[in-house]
Structure formats: structure tokens, C-alpha cells
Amino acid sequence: MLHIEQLKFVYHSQSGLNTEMLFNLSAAPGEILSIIGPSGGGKSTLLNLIAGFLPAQSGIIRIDDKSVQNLGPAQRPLTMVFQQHNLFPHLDLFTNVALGINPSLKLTDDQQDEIHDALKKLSLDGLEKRKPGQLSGGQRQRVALARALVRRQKVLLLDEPFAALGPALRQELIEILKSLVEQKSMAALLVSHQPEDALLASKRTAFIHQGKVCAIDETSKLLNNTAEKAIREYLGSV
């Protein structure tokens, strides 16, 4: 379980105006909670606070009932996948994934088998020796997912990982992601600008606006919430 309670962050702009953000939400093992909302509303900020890349002024981040808000990023039992897959261009596919298990690349036979299994599940078997530049955009994003999954962490954070992909490929990767998150009992947060991604990925979706979680509901109900002005303005005619 991932639980966020009264997580406060103050953004100091160059103009001298401060923006206060305050987040409350939770995600269960095996669940992908989608997060949507307008640009600048705080979606990526929330993920960076959970990951420890930004310091929260106050509040609680609990993973499996353990408070982690005072731990450094490397000590938190989570992993993050970005829109830019952050692969090392000079390393082959297998090595890029292996770094998720052990940066020294000293792997046991079981760990090597685990990497091969992850690559097979993501339809990357047979491509182990290719460099990122020899892969398509969709394949590179699969490598990033494989690296995140072999880390065996409790929480998976995804910051618009499918934004650069076409609709068919996004749908395919989301279906794979849903299956793997459920199999590994991870709690996942998926930030997306595409309401269709939320419909495909999540039973529940959170809407973030002006630094706050304005609504959390079943995805179809939230996307048809005509009572909330901010949601109506964000979705428009979608």
C-alpha cells in the first residue's frame, strides 16, 4: 500500500510568488492509479516528492505502513519510469536492464534468468545485444519498464511514459503494464495527459489541479464528472 497524507510542498517562483501544494491519496497493491490534470497542476511534482527528488515541507509518505519521507531516494522502496526512458546509449539492452538489479553488474544466475524473463514478457527476447539507438521508441520504453520491474520494489511511479507513442502501441504497453503490476502486487501511479490512458489502465483515477487532489473516483465516473468545473474545463469536449 502507498499512502500519502497531508504532503506539503511550497514552490518558490522567480517572480516571488509562492505556490503551496498539498496532496492526499493512496494506492493498493496490484493497482494502477492514474493521475490526470492540467499542466503545472502538480502531477510530476507529486511523483518527485514520493520519490524523494523534491523535499516535502511536511506530511507523511507510507509504503506498507513504513514512513519513508525522511529517507533518501535510493533508500525508498520504489522505482520510477520517465517519458525519457533514460537508457545508457553505449550499453546494450541486457546491460541497461541489469543496472536495475545491481549497478556493479555482478549478477547471479537467478538474476540473469529474471532479466531474460522480464525481456520475454515485454517481447524483447532476442534483442539483448542491441543498443538503444537500434531500437524503436516503443522498444526503448519497454526496456525502461523491464529495468523498473526487475528492481522488485513495492511502488512504481510512471511519469507520462507513453506520451511519445501512438495510440495502438500505448494501448499494448498499458495492457502489459497492468498484467505485470498485478502479478507483482505493486502499487503504481501513472501520470498521463491522455484520458484514454486512464480508462485503459485504471479502475480509479485522481484529478490534480492547482497543487491539490481535487477528486478521486472510478475512472469512468471521474471523466464524466460535470459537477466539477476544473474537470470540465480540462476535458473540454473529450
The other form holds:
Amino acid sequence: MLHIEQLKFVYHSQSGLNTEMLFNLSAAPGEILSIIGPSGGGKSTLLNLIAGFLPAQSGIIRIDDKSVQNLGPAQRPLTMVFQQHNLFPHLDLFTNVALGINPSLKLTDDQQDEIHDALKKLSLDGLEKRKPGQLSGGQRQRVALARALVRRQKVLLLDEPFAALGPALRQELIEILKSLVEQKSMAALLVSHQPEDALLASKRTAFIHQGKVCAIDETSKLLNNTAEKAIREYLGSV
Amino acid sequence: MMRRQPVSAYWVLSIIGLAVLTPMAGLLAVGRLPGFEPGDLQFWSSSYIRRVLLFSFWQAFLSTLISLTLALLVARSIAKRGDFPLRNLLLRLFGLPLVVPSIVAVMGIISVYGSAGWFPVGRSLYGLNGILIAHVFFNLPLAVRLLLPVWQAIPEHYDQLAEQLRFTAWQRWIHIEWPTLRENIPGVALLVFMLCLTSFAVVLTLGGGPRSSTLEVAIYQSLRFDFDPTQAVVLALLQLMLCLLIAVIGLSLQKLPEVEISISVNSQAGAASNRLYHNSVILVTAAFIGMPLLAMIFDALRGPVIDVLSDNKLWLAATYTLLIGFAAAFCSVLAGWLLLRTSSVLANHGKIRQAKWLELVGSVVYVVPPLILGTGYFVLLSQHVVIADWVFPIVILINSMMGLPFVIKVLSPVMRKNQMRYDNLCNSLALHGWNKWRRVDWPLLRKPLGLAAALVSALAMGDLGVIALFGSADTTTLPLMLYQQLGAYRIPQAAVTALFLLLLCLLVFWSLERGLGGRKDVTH
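Same protein, different state: after the form predicted on its own, show the form predicted in complex with its partner chain.
Every component of the complex follows; first up is the chain already shown.
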């Protein structure tokens, strides 16, 4: 479903150094592909390239066999969930989710029902009128997932969405994420700093280092891969 | 795809460029003025200009020295005193000189320190004494607000360490406070010096004659009383060179002061030592700032309130004042918002230097003061058109530019933060144009927009410099009317007009800040 081929990006640092990044990977419908690796390796850059927030120099991004690399962020059939600031602080929970369906907020009855269903699925029913400031960190990320659910896009990009949460809450949200991705047959890329998240969420995991996908393998195999020096060093430092 | 930079910012840049370069062309074409002789540009050979230049520097130097020395004591006392009752009220009082028109404050200073005032100063308030008192009145609170956050940034455990090591007050100062303050003081001093050097209303009203004239006042007198545009332009070029020099020094400083517009300041529990001393310092300063305002109110209430309020001229002047205030606020906020839309996109794409330069362009009035711009326009226009027909466009244009640095200061951090936090999110949700403006931008921006509009309107409504240059009997604003009443020794009427102007400014400030900005603060 999601296919990335020779996706090239050159990062120009302020010190004048250029770093070339080149990505190749794919994710199937219903799959959560975890992406791990050291900081500054290019994990978030990859998501920003797929989402269209950064311009790729060359390469192909294909979603459902359609090339999307020349489309603007709003035109790409995907949803991104960020580490924080996924919600507008002045809008209530319902409106924050509704914006995912229609930015003008002109909703049909069916769309309103759909939002209520999504909120119920994520145990957020009854909190519709609350502002993000009145929610816990975990609830806020659930709202972001609810919005991803109602948007019905084929690809879900998650940029360290659970980084600020405690272990129990992370586990709970990963379980929710897994069932949503499976139900909706989305292809999801989950960037995480924690190898445990990858173990919980994904059958397959990619390891990104110095702007390249160094390895893609079954998560448990990848995390036990002691032959690859970069993986060994990364796991030793986490 | 990276978002394209909004083109509108470059329109604003072009307008600012045109608004600055046009009067500059007027000044640089001095050679074409009637009666110009090449020797006129040798200002150092004129004893009058030398005297004006010397006095401008001397009063600015003394004002800076006194304001800064006192501000160090006051900021230290407020910081050391920690959280005390009425602390927020005191800090709001320190914010008042930013909103109160200079000429209104001058009225109050005359009421307190004038020969017939509560505490007469010397033989006469007019001259250097009055100028210094007024400049300290305006700049002491500003310097306190700039220095207080620096003091509060000193980690609390340094104080605990000092207690443990039994430091004396002097040792605390040398080892803890001074090293932190040292790098901030030159920037604050330069800002206060610049404000005093370009101060117009204070020197015009309290200078008391040619012996105590600064460059700005001398320019005004040359244009309006001596009808000598050549001398005005020579003085304006001199002032411009000085401001450029100061701006260059300012840019070369490592640390420039961050003018805090917001009133609230974090409270830090300080040591309770020397409580009596700190309380006394705070109380005396509060009295120094508060007394002129109180005195002005008392004088106004004892004055011919009905007579002044039933004068049609007052209401006409009030209408013009409001027109200038609202129009300048609208233009300034719009220009600032358009500039910042581009600069925040640039900043968030790592182009910090370009973003900074774009914002610096908005602060061009620090280099080319309003009266210099006004002089350029005056000289240029008076040769071709009837000045009276151009009063309002010129006054509004220059006041908008005067307000632009405040707009940028207030909006910039919020717009950058919003851009950084929500731009990608909005893009991914296809939230653009009108929908983005009403659902995201407006709710998040209305509070700072309201504050920015309120500040610019208060500044423009209280401006005496540009309107004094262009105004006439038919186009008088309240500050100009007040100045005319003071000049005609109609002090009781002036006191009422001053209070009326003050209340109008506060009403407009409040209504814009609350009406436009809304009551609720959006939590980020």
C-alpha cells in the first residue's frame, strides 16, 4: 500500500554541511511498521517527506499504486499524528476531531454519528465539550487517533506520538492503535525512540541510521541483531 | 512541499521602504532649498547647533545615568522582596508610562514639581531639571521592567549558597548579581539613551527655551517658528547620523534588551532580609510614578470641567485624535501581521537571519525617528502641495510606523509558536484560507492582536511630535490642543484636557485590548 523508492533528501545544516538521505521501504495494509534509530538519523525527516512537509529531491512515494510525491500535504491520502500539539487548544474535543472530516465544520448527521462512534471506540465519549487543556496527555493522543480514524485515509504516520506518556499508557494506546490499523486496513509508520514500542506494535521494524534504512526485519530479530554495529550501539545507548 | 512565502510581506516592505526613502529624498535634496548655501552643512561651525548638540547629549546622558542607577536599585528591591501584596498593581503602574501620553504626564509633573506644585523643585522646573524628572518618570519604569526578568533569572540556589557562605550584600552583588546584569546593562542603557535623545514632547514643554533645546525641538522650531527649512534639514541630517551611529552600536552589542510588553512578571520568593529597605525603595518609586498622575487628576477635577467639555473644539480634537489612533492601529497591526506571516515561515524553515532582518525592517523608526520622517515630508511636500491637505495621511503613516516595533514585539513570539506548532497540522487537515483564519489563526491571535492595536492606538493618540509639525488651527488633536493651552498659560483648562485625553486613551486601550482581544486567554 505504501511504497517508498529511492526517496532522496539533502539536509543543509547551518554550519554548511550537507547530509544526503536516501530511503527505501514499504508497508502493507493493516501493518504498523515501526521505525527506530538514533536521534538525528532521519526518522522524522522520512515522515515529513512522506507527508509533504519537506520537499524530496527525487524518488517515488506511492500510496495504493498512485504516485503522490508531487501533491501538496493536504492532497496526500494520509494522516499524521505528531508527538504533541495535535489539537487546537481553543477548540473542544468534538470540533478538533470534526476538523479532520471537514475544515468548514459543515457536517452531515452521518458524519456527526461517525465522530461520536470514533470517540466511543477510544473511550472518549462524554468528553466532547472539553478543551484539550482539560484532558490528560493520554486522552489528548487518543483524540488525535480518533481524528485519524474519521479521516479514513490509507496511510497513518505517527511521529513519536507516545513519547510523553508513561509505560502503562503507552501499552494501552499501542493496543488501541493496533486494532484501529487492522480494522481500517491502514498502513502505518510508527516512529519511536523506544525499542519496546516497536516490539509491542509491530511485526516488522526498520532501523534508520545516518539518513538510510540500514535494516528492515522482524522486530524481535532486528532487536537481537548484534552483527550490525549501528544497531548494537543504538540498543546499548537506549 | 514547503509552503511558499506570502507575497504580501514584500508589499509591506515596499511601502515601508517608500515611506522612509521619500522623506529621506526630501532631506538629501537640501541643496535645492531656497536660500541654501554649501556652508550650511558645516554644522560644527555654528555655535547654535554645537550648543543644541551638546545639550541633547548631556540631557540624554544624565537621564540615562539617573534612570538606570535608580532602576537597578528598584528592580533589585522588587526581586528581593519576592511576592508581596500589590506586586501586580505596582507592575501595572510601571506599565502606565507606556500608555500615558507624554504631554499628560508632563502636566502631572508640573502639578507635583512645578513652582506652584506639591514639591517644588529648585527655582524653576523648566529647563534641565524638568527634563530630567520627566525622562526618569518615563524611563525608570521601563528600565525596571527590562532588568527585573534578568534579576529573576538568577537561580534561587545562588541565594541559598550565599546564605550558607555568609556573603555580605556587597559580596552577593559582586559574585552573583553583577555578573548576570553586566551583559544586559549596555543594551538597556543604549535604549534609554536613544529614547531620551529623540524625546520631543518632554523637551518642548519642559525645556523652557533655546538654552535647553535638543535637536528634535530645534528642528521643530526651525520649521514652525523660524521658517528656516535649510536649518531644519541640517539638524535632521545630524540627528539621523546620530541615530544611525547608535543603531550600529546597538546591533553590535551581544545582548539587546527584550522589551516586555506583558505586565505580569514571575514572582520569585526572595530572602526577607532588609525588608524595610526594600519596602521603602518600592514605596518611594511607586509614589514618584503615581503622584504626577494623581496630581493631574486632582487639578483637573478642580478645574473648569464643564467649560472645557462644552467646547466644540475639544470634541473636534477628540474626533481627530480617535481617527489617528484607530487608523494608525489598523495600519500598523495589518503591516506587522503581514510581515510576521513571512518571517515566521522563514524562521521555522531555519532561515533565522532572514526572518530577523525582516522584523528589523519593521523597527526602522528606531533609526529614523518620527520627527525626522516628518521633517522630510514637510520639506518635500511644502514645495509642491498645501500641507494642510496632507495632515492626516502623513500623521497616520508615521504613527503606524512608530507602532510597528511594538506590534512586532507582541505578535512575533505568538505567530512563530503557532506556525511551528500548528502549520503542519493545518496543512495535513487541508485547513487553509478563510477556514484556517477563523478556526485557528484568529482565536489564537486575537489576544495579542488586541494588545498590539491597543498599544499603537494609545501611542498614536498621545503623539505630539508629528502633529505639532503638521497640525493647524483646523486640524488640532488633543495633545496639540493641550500643548497650546499650556503655552497660553491656561493651566486649569489644560489640566481638564489632560485628564480627558488620559481617560480617552485608557478607554480606547481597554476597549481594544478587551474588545478585540477578548476576555479569555487561550491556553497553549
